[in-house]
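The chain below stands alone and is given in C-alpha cells; this is the form predicted alone.
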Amino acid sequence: MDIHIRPAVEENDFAAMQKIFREVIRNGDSYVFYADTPEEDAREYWFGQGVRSFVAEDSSGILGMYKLIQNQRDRGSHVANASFMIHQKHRARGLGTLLGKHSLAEAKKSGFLAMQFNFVISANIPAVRLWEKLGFFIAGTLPKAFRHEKLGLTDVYVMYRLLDDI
C-alpha cells in the first residue's frame, strides 16, 4: 500500500474529501454531524479560519482525512485537536495509524505541547483503541454525552496526550 500524506487543498481535494464526510456522517455511530448537515458546514469544517487539513492518498485517490487546529485559542493554544475520517473500505488496514502518528508529528512540528480529543464516541472501539496506543489516555468520561444511531445515549471520552515524546 503505497500511500502518501499531503495537506489538503480546497479547490482540488474537497469534492472527494466531501464524499467521505457524507459516507461517515450517514451512519450516525461516530461524529456529532446530522446526515443531512449542509455543505458550506462541511466545507468550514475542512477548511475554515485556523484548520489544517491533510489527506491521505493513493494511485485510487484520497482515501482519509484528518484537520489539526488549536484546541482552544489564546491560553489553550498550546494545546493541538485533530479529527479524522477514512473511507469505509479502507478501514482496518492501518490507515488511522498512519494518519494519527502524522498527526502527532504534525502537531510537535507547528509548536503544540499536547494533543487533545474532546468527542471520542466510547462505542467507538477502534478508535478508543487507536488512540490509546498512540499514547491517550481517557482523561474524562461525558456521560450520555453523544445521540448514537443504533445505542441512544452514549458516553463520550475526553483523550489527551503530552507531545514530549515525538
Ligand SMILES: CC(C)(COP(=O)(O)OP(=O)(O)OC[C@H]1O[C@@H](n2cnc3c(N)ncnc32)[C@H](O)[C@@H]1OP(=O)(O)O)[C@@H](O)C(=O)NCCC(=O)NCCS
The other form holds:
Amino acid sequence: MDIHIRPAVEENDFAAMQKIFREVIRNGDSYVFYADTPEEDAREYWFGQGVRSFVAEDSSGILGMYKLIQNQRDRGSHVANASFMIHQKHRARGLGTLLGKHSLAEAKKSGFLAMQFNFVISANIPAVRLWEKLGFFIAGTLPKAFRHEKLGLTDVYVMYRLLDDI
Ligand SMILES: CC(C)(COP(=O)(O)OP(=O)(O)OC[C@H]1O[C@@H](n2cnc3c(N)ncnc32)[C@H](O)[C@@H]1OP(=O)(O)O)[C@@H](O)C(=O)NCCC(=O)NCCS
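With the form predicted alone already on screen, would you show the form predicted together with the ligand?
First the chain shown before, then all remaining chains and molecules of the complex.
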C-alpha cells in the first residue's frame, strides 16, 4: 500500500473529507449524525477549535481520515479522543489499522497519557475488533444509547487504553 498520512488542510481537503463524512453518516450505523447534518457542522467537527485532523491518501486522492482532540478540558485534558472514517470502497484493507496506529503515535507525541472512545456502536464489529486489536478495552456499556438505522436501540461501548506502551 502506497499510503501517505498527513495533517488535513481545510481549504484543500474539506470537500473530499465531506464526501466521506456524508457517505459514512448516511448509513446511520456508526455515528450519531443525521444524514442531513449541515455542512458547517461537518466543518466544525473536522476543523473546529482544538481539533487536529489527518488524512490518508494515495495517488487517487483521500481515502480516509481521523481527528484527534482532547477528550475533556482541564483535569481531563491528558486523555485524547479520536474519530475515524474510511471511504467504504477502501475498507478492510488495513487503512483503519494504519490510521489507528498513527493516531496513537500522534497522541503520545502530543503528550496525551491515554485515549478514550466515547461512543463505539456495539454492532459496529469492524470498529470494535479494530480497537481491541490496537489495545483498547471495553470500559463500559451504555445500554440502548444509539438509535441504529437498521437495528433500532443499540448498546454503545466506551473504549479506553493507556499510552504507556506506545
Ligand atoms: C471502522 C473502520 C475505521 C475500520 O477501517 P478499515 O480500514 O476497514 O480497517 P482495517 O482494514 O484496518 O481492519 C481492521 C480490523 O477490523 C476488523 N475488520 C475489518 N473489517 C471487518 C469486517 N468486515 N468484519 C469483521 N471484522 C472486520 C479486523 O479485525 C481487522 O483486523 P485484521 O485485518 O488484522 O483482521 C472503517 O470500517 C470505517 O470507517 N467505518 C465507518 C466509520 C466507523 O465506523 N468509524 C469508527 C467509529 S468507532
